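Let's start with one chain on its own, the form predicted alone, as C-alpha cells.
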Amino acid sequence: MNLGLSDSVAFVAGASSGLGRAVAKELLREGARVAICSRNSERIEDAAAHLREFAKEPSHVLPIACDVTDEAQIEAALDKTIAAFGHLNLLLTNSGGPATGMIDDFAASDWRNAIELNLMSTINLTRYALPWLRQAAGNTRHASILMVSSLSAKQPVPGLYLSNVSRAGVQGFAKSLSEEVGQEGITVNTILPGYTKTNRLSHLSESLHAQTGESIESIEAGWSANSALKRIGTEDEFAAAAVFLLSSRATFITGVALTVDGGAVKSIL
C-alpha cells in the first residue's frame, strides 16, 4: 500500500530511541522527511545517525535536541524544522513515562512534573505547530497530528498513578481538538501502545521488581498473559499502526484513540 507520505515533512518528538525513533525510520522509509527531537544532543545525534540508514537522503534527517517541557524550546524547534523543511505535514508528540509508584509515594511536584512531561508537552508541541499544519492543510497537502499516549488511558495499570492521570488528559485534549480542526482538514489521533519491546518498558519491570520483589520473568510473563496475543509487542509493530493514522490514507480517521496492546485492553468500545 502506498501511502502517500513521499516528501512530507515529520516532526516527531522523544525520538532517540524507542516508539519515537521506530515510527521515524517507518516515516523515512516512506519516503518523508524527518525532523527529530530529543532533550540529549548526544542521543539524538546517534539517534540521526541510524536513522539515515532508512532516508532516500541524509538531509531527510533533522536531529533537534529540544526539551519538549520547554515550551521555549518547542517554539525553536519548530523554527529549526520549517527552516530545514520549508513545510510540515505531520506532527507525532511523545515523551518518556513518568515515575511509577502508588499514591503515598509522590508530593505534588512529582504530580506536577508527570502533567508537563505528558501533557502539557502535548499541548504546547500542538500549540506551535498548528500554523504550520493549517498552512499544509490550506495548501492541500495532508496534515495530521498523532499523539501518543498509553493504555493505561483506557484501563488504568497499578503502580502506574501518573502515567494514568496524564495520558488520560491527553484524551481529552485530543478529542476536543480533533473537532475543531477537522473542518481545516487536518486529523487527530491518539495512539495507545500496550506492552512493547523498549528500554521503558525494561525500566518498568525492574521498577516493578524493586517495589514488589516479584521476579522480571514474572512480571514480563504476565504482561503477555494479559493480552489476546499473550506476548508482548515490538516496536515495529507498534510504528506500522502509527504511520498509517499518520498517512493520507486515513483521512477519514479522525478523534480515534487506538490501542496497538496485542489485546491487553478488554473493553468493547
Ligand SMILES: NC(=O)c1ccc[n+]([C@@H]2O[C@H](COP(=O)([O-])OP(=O)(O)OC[C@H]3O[C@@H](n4cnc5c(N)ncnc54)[C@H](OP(=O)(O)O)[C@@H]3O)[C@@H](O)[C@H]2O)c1
Given for the second form:
Amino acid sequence: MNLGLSDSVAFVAGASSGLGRAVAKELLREGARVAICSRNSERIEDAAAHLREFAKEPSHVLPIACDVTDEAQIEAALDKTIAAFGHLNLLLTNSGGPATGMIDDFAASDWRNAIELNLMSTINLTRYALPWLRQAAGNTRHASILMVSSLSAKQPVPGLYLSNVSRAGVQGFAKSLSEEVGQEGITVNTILPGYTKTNRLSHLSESLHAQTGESIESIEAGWSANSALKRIGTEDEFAAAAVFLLSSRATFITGVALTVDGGAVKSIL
Ligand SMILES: NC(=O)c1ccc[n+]([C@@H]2O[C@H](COP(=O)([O-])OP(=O)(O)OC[C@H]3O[C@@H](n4cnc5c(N)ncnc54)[C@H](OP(=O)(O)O)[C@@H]3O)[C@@H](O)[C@H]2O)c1
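Having looked at the form predicted alone, could you now put up the form predicted together with this ligand?
All chains and molecules follow, beginning with the one already shown.
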C-alpha cells in the first residue's frame, strides 16, 4: 500500500527514543520530511543521526530541542519546522510518561505536573500547529493530528493515577477537536499503546519493583499474560499503526481511539 506520504511534513514530539522515534523512522521510510523534538539537545541530535539512515535525504530530518511543557518552546519549534520545510500537514503529540504511585503518594504539584506533561502539552502542540495544518488542508494536502495517549484511558491501570487522569482529558480534547475541524479536512485521532518495549516500560517495571518487591521478570510476565497475544509489543508494531492513521490512506477515519495493545483492554468496544 502506498501511504501517500512523500509530500508530507510531520512534527513528531517526544522523539529522541521509544514510540515517537519509531513513528519518525516509519514516516521517513515513507518519504516524509520530519521534525523531531525532545527536551535534551544531545539526545535529539543522536536520534537524528540514527534516523537519517532511514531518510530518503539526510536533510529530511530536523532535530529540535523543545520541552513540550513550555508554550514558548513549542511555538519556536514549529516556526523552525516551517522555516526548514515550508509547510506542515502531520502532527504527532507525544512526551514522556508520569510517575507511578497511589493516592497518598502525590502532592497537588505532582498532579499539575502530570497534566502539564500529558494533557497541556497535547493541547498546546495542537494549538500552535493548527494554523499550519489548516493552511495545508486548504491547499488540498491531507492534514492529520494523532495524539499518543495510553490504554489507561480505556482501562485505568492500578498505580498509574497520573496517567489514568491526564489521558482521559486527552481523549475528550481529541474527540471535541475532531468534531470542530473535520469540515476543514483535518482528521484527529488518538492512539493508545499497551505495554510496549521502550525505556518508559523499563522505568515502569523498575519503579513497580521498588514499590512492591516483585521481580521485574514477574511484572513483565504479568503484563504479557493479561493480553490476548500473551506478549509485550514492539515500537515498530506501534509505529506501523500510527503512520497508517496519519497517512492519506486514513482520510475517512477521525475521532477514533485506537488501542495498539495486543488485546490487553478487555472491553468489547
Ligand atoms: N511504552 C509503553 O508501554 C507505553 C504504554 C502506554 C503509554 N505510553 C506512553 O507513551 C508515551 C511515549 O512513551 P515511550 O514508551 O516512547 O517513552 P520513552 O521511551 O521514555 O520516550 C519518551 C520520549 O519523550 C521525550 N520527552 C519526555 N518529556 C518530554 C518533554 N517534556 N518535552 C519533550 N519531549 C519529552 C523523551 O526525550 P527527552 O528525555 O530527551 O526529553 C523521549 O524521547 C508516554 O507518554 C508513555 O507514558 C507508553
